[in-house]
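What follows is one chain in structure tokens, specifically the form predicted on its own.
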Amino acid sequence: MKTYTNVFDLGDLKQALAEAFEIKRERYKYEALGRHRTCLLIFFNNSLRTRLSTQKAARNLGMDVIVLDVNQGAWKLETERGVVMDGDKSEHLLEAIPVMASYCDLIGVRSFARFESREDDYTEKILNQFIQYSGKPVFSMEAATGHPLQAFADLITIEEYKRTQRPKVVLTWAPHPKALPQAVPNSFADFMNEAEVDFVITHPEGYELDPKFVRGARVEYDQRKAFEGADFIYAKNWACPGVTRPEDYGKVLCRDRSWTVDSEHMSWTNNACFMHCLPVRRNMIVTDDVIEAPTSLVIPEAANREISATVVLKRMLQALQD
């Protein structure tokens, strides 16, 4: 595997699945593997359990770790061409990333959206920068549209808790008090709708994700009615994806509190298991009472963060040996 963006690199979810349970009851396995190999883990943004969980894959894989944050103590990096670079960036992104790649084997990015350009963001310009110059294996650690480590976790924790054979999923909007980035309900929604679950989107009009990750998901704008039956409700905010208007990409378009995960929300699903990435703005997102509860997944799913990135590492290192 040379790049890591999309659940389509992970290939057959049942072998990647198989692999993650196998990592699961014997972490070091694969320690050899990493043997005099090095992860490098750039970081344009805050990181908590990406950032551990990820360290902490190449660690069991026995990699050394090299973690860069852009932003506290290198230098502020250009990414445009054809700048004039007579501002308070010294570095551009062109020249900086032969240079890291040289001291690396695996390269992990973190980029969020920006919400300047929907064009910029859904290209996956500095991601793609990466793939394209580092000349070595690259994986998104969250760039701007999607975030598929977080994404295997997902899939892995709900292997792990469902009941059926092909549980019902409800990814829901939420609501936040500021404008969030695509890339956590993308990946979601890209990894779902692969798996063998029923898969529903429900959130505002005006909040469509992009057509690519939605795909033969059903959209349900009565957020009762997509509830109803559920064995997993997936809680995630997002600013607006800009499909239906462009101009209102990355707008804050409804705050409506009666879209928070409450104990009434769980009340119309299946006894769902209730699941969030992190971090969550309780009482906005979901209720404290709810995000407690016994049927709550948020920290077992967070703890398979390590697990993922185990198994995306290893095929990494894999491949460099073949």
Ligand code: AN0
Second form
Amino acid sequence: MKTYTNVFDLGDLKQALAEAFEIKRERYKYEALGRHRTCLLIFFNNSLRTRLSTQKAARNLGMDVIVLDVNQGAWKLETERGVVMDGDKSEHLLEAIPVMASYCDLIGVRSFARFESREDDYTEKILNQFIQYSGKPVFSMEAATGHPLQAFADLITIEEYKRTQRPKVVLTWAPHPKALPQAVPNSFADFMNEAEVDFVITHPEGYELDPKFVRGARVEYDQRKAFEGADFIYAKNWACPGVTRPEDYGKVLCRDRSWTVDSEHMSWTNNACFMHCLPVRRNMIVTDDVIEAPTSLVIPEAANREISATVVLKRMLQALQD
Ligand code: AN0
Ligand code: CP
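One more: the block was the form predicted on its own; return the form predicted in complex with the named molecule.
Now the full complex is given, and it begins with the chain already shown.
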């Protein structure tokens, strides 16, 4: 695996899940693979889970890890070509990328949607520059339009907790005070569309996700109807994806707290498990009682981030050997 940005990079999902459960049983099985290899994790944005679980994964594989918070301690980076750099940015990404790449074997990048231009975000302008100019395998740690390490961990979690062969999985929008990216719902849809599940997406009108990720999934605007018979409820806020009205891209269009997942919402389901990628704002996205219930999977889901990252980094190290 040379890049990891979406579900298709994983190939056969059954095989990927088998590798995940192997790692879960024997976390250090591939410790020799990363000897004298260095993994660089570059953060343009905050992180708790990704920062810790990806470092742990790299160490499981015997690698050294370097973490760089670009906005704390490094030079401010210009990302646009052709700009006269007379402002506050001291260095250009086009020099910084090959320099950073010269110190490592694998590169993880976290660079959220900037909401300045839908086109820049949806063409993954920053992540693709790392892929193009680093000459090293690059994996997404949440880029502008996807968070595939999260979605792979979500798939592992669903596989572990499902009670039927083909569970009903519902992705529901929920309210949030700030504009959040679509990366998590996009990747979740990307994965669920390829998984053995009945997948339904529910959100207020205007929040339609990009067709590239929705593909054939059922979209149900009535949240109650969507929840009926669900085995898994996956909540997430996202700002307007600008699919129907490009001028609304990145805006908060709805603050309706009737979308907050509470115990009444959960009573519509088939005693569903509750999932969220975290960080979560309690009593905006989900009520205290639902996230604290025995059916809440948020902690094992976060723990599976170590597993998904270990599988992905293991495959990237194996590709370096070929
Ligand atoms: C980010 C998001 O919604 O994409 C990261 C989630 C993993 N969330 C926040 O910025 C609160
Ligand atoms: N879920 C997730 O990626 O969390 P962090 O933003 O804390 O890394």
